[in-house]
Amino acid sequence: METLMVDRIHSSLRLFMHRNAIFLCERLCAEFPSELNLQLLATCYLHNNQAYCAYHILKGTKLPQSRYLFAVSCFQMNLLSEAESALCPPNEPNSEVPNGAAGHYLLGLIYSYTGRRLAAVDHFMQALVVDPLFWAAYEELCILGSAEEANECFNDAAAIRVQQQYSAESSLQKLNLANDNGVLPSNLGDTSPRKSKQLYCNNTRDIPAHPYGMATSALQQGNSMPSSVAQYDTPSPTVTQLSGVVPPPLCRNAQIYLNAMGGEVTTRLNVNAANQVPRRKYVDEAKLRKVSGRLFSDSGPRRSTRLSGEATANTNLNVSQVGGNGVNHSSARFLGGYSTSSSSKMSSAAQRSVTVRKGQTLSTENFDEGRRHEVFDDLLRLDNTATTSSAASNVADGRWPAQDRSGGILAQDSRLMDGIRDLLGLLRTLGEAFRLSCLYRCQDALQVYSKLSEKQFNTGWVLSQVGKAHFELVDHFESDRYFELARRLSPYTLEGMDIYSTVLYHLKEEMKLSYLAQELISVDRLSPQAWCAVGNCYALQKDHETALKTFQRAVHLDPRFAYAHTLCGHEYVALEDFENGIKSYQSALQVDERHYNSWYGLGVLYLRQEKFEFAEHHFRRALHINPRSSVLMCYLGMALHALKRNGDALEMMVQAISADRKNPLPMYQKAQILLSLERYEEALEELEHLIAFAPRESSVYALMGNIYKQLNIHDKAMFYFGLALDLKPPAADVAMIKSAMEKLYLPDELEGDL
């Protein structure tokens, strides 16, 4: 009973029938209370997003797997200190972290969220050492800015470790399978058809006494759990658990059938041979499956009642039970392993239909007992013939079976190693590109992404990463193009859509932004990315209060979503609520201290408050994280200029222009600094160059008019002031320009107005 319940629970989890799995597992724990069964129940609850249930079930448990599942439930409930204590008990400082790479990864996340960066990096590295294919650990290292080059992580040494792990796991599985079926380990290398059938059958008498061992962690193994009970290390029911009739084994074949029947089958065949109709070599599979199903369904008390009138010495009951159960599930699998000729014969026989008249007794409802044995005898004879002919061909070619096996093993190992190298090569390219992106070396990252094959490049994740790289390069048009491609290929993907909405905000694509927000809400209205897109819609319409509410909703949905905190800060600054703006930016930095946007937001806020030393500090922190940002260099130069450090400010503006020659802001600020230094000709030259990039920017013409005013060239000053007004500047700028035009011939009064 325990075996079947465990198998049904795993099957329900695999099919995402979580409520059914929880119900059955509760019955399992009630009938067979043990900590391992509690692990399975907690796993069911975690799959059903009920971490609080798993928390209460596993609290106080001691087994490593229980501690891991308890830590997962604590992590989902944001009880980080309890999760850490479960993975690393304070009273056991030298205890091993449960579940290897997964345990180290979870512990790394806990340390990262609690601000212990060095410890987090150490555990992410240990996770990669245990499992070189653990991409999520490398991704977190990149986000923390501490990842090694991908060539160092996904190299040949990693390939050898993966091969060793795979070989060890494969050997362990074969050994467990052999022990489950009573096969000696020395026979594992025998790959003949007969040995293969013996190896993969289920001898329920020899299954270990534990229901599922350490394999109950569905979080570690994912949802793709095999249905075979042998892979769960599950036992057969004990004698006290049997209720009159033994449940059918879960994997059967004809060899087990004949071994179970022993000499009795041969005797019955010889006795009935004279009374049987001519031998029928092929059997209707559909009928076989139907009859065996009836045999199993009737194996309860009702069947015993039907057979009560028969002689007790008759052995048909045992034969029917074993034969019916043996054919019920494995007939198609067993018959499918033979030669093409036998398969064609069987498929032709399967087309026949046989009707069973209602009211027949058990012996007549089933097809003739001797005929059934003849069918299996023929099948085994076909197996022996195929094996003999294969062996004969090997001898004729000068090859012995042992040589074939060794050659096959070498070929298999070679194919395995090639596959591992190919996978590591792919991870090496993706990992290096992602690492460069996290270091904001976006141009280098784009070059690495371009090395991917067309199949890998045209995926939602890669295209979103390329779009992000172009966004960091302030190339919004290219970013829009790649994000749009990503949306076409993966319209259900939400990762990166918050950045895409910001791209559309900068491009002032109001209609596209509104459509994107509606699509994201329809995909998942509980995702922070969707509400960030909605907030950017309102921000583009200057409705800052509504935008702030939507960004706050994104924060409530995921408090660890740093960009939502930052967008809240931007809206507070727009509403001139600087105190709450500072709190929002600091909340973002508590989630991710490398989120340079928040450092930049704090710098802008302090710059507006004329706290220039604070502004300089925060701009430098942002620039340390993203040292190639032209915008950050420009704002740092503005802070230095406000501190009267014009030489440093001018040098910073030159660096900003070199970093991005298409960015007009550092050119304009450089002209401002040159004007303050009374280097009018250089300032005019810079502005003339700027007009080529921003021909419709009114502030550029207004500044040129002011410079010509300082040079006492009044006609040109009036001309450029007029151009500035024609470009419809903001209302505040209009007032300043008109005032400058009115005071054009009053230089002392005009000074300081622009």
Second form
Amino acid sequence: METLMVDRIHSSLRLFMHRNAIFLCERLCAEFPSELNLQLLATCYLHNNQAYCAYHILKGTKLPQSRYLFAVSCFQMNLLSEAESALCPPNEPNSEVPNGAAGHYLLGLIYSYTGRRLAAVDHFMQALVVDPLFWAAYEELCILGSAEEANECFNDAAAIRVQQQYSAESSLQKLNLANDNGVLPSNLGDTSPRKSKQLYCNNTRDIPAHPYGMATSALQQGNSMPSSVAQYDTPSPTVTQLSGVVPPPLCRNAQIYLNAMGGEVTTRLNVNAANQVPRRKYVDEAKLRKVSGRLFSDSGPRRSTRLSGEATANTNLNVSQVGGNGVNHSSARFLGGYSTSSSSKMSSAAQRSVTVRKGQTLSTENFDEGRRHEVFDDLLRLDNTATTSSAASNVADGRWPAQDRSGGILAQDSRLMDGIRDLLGLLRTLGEAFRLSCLYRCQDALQVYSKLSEKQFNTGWVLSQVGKAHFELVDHFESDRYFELARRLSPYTLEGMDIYSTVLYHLKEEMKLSYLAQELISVDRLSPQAWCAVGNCYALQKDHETALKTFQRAVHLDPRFAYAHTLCGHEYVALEDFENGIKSYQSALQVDERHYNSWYGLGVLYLRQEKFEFAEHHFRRALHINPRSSVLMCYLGMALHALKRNGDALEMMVQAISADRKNPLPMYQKAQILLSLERYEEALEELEHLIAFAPRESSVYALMGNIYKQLNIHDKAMFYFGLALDLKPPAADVAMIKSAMEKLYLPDELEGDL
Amino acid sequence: MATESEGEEETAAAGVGGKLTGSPQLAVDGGDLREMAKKAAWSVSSCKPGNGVVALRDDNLDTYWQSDGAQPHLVNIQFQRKLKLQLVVLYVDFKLDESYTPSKISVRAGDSFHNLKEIKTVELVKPVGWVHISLSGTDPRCVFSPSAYSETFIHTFMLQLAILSNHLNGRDTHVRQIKIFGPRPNPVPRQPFHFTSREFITYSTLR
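Having looked at the form predicted on its own, could you now put up the form predicted together with its partner chain?
The next block holds the full complex; its first chain is the one shown before.
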């Protein structure tokens, strides 16, 4: 009955029937209380967004997978310290982080949210080491500003690691598959091959996934293997962590399992279960014992290796079971695996899917299936056991098929390697581009992005990133273009749309901006990006109070979204509420220290308050993060000028001018500084240049008028003041210019009157 | 600039206000001007319970302040610091308020209560809607004749609106809303002039 229930639960989860799954699972836990069943129940709750339930039932559990699920629940409930101690128990400093890469990633996130940046970096790096295809970890490293070059992380050594992980699994799989050669191609379920072998089919899922069967101690590495599966193909890290994909495989496994249970060792591959059952037992052990050896050793030893490899992982779970017993155990395993795996499974799944994507081999198809199964599996144990079991069964079935298989396995191996290499290549390009854009080396980033294949480039994520890069280069038109493309290709994506709304704000495109805001709200009313867009709409209309309220709403929706805090700060400053502005900017910096807009905002605020040293300090920090921004250089120069350090200020302006030729502001500021130094001729020269750039800028003419007034060249002064007035500056400027003009004539009038 | 129904009211030079009738729209150029008195201290010389000073600032044209004492009725607005002010706008309605509608209003400015000086007087004739009272050219420190030297703003710590008389010789007065406008600050700090062209504005701030 237990297996039956487990199977139904998995199938419900796979089909997203959460209420059904939860109910059945609760009955299961009541009937057969065990920690693995608890894990399954927790997984059901997590799928149904009931992290608090999972939290309560898993409190105090000790198994690694339980601790991992508990940590995930705590994380979702924002109980970061509990999550941390679950993953990294304080009284067991050397215990291994459960679920390998995913566990490290989760820990990294916790550390970065609680401000322990170095520890976070360390854990993300470890996650990458364990699973080189773990994109999300690399992404976080880039955001923290400590990513190594993509070439280092996604290089050949990584390829070999990935391959090893897969081969461990695949070798088992291959063994299983070997039993039925047809398995590979037909084995859609990938589970089937595995399952066919035995009751421990659960693990077989893994095996099919990696037909490549490179024997390694992979089974043991099961953790790493699955975790290494790139989360790349899942949209977000959390998803992978939650092993969103889990349900389908489980169901499938369950099915196969059931089939097997039904006494027919059939998986689609037609395994003779009967034979296997007895052999399974020690085959598993054999597998467990040896871990590697694949291709070139004979299948027997190979299998045993794998078996031992797996066995180690699954020993506690499966090995003992045989036949009927096994069923129970398997189900337990099954469950356990289900609950634990997510990350690992996902990774393997991802890997598989990657290979599928690459369309390398038939096996990749299997991979796909296998992947799904894997996703559910318990990272190590199940995988291992499954593989072991399947391997075992394979072994049991006969040596010679295995031999045949080895040939096939070899081929698969090379295809696997190719697939891994291709995926790593893709991740390398994307990783390097992302890292460069996080370092604000936008030109370089754009170059790297252009190296992508067309189909990869024309995706929402890449186009958004390209748009963002153009925005950082203050090229708003190009940015608008790319963001528009991105929206057309994936109108439901919200990431990066806050930047797009800022681009439209700069371009003063009211219509487009309000349209964007409305669309984003209709996609997801609870996303901070949508409300940032709405807020930018109001800000564009100068309705700062409403804009502020909207940005505050965005902050409430997600306090970890730094940009919302920064925008709040901007609005406070516009309303001249400097205290709250400082608070908002500092909250933004607490979330993300590398958010240079906040440093800039603080600098401007202090400029207004005439606290010039503070202003200089903050502009320097901003410049440190984004050293290429000419606007930042210009502002730093303004702060230096206010501090009367005119030499430095002039230098800064020159730097700003060369950083971006299209930016007219540094030239204008330089002219102002020169004017204050009474170097009138040079100032006039700068302004003359500027007229070529921006012929309709009233302030340029007004400044020239001022200079000529100082030089007592009244006719020219009048001429330029007149030009300035013609360009319709706002009332305050009109008043000032007119009064300056009056003062020009006064002496003459008086003289004239006499 | 503010689009105002000033034409009817203002003669170019004279510091004396003309006849104002008000307009239904609060047509103020939001780009150039912003409301300045949100953080100011508002007080009135007298009020009927339930129709206090709050009604002047609640953005609700149905609620009104009703005075309850001797004329002149005063509305005092004290700012936290010296501000540039350009325009006073008040909403009155002869059709609804008849004898409670103000007819002669004097605008005074200064540092505080003992320092106020009248800068403008306006006469209203059966006004319905928003009445714009421009403060341009009314700076008491303006030495030259207004035609030669127009000061767009007045710089002051305090503003006082004195309602000297009402229509039909009413004793008490109703005012439904008052807003005070001044120039927007330059978004780029420490600049003498605003930027007008797109090239400058694009690069002038980060967001």
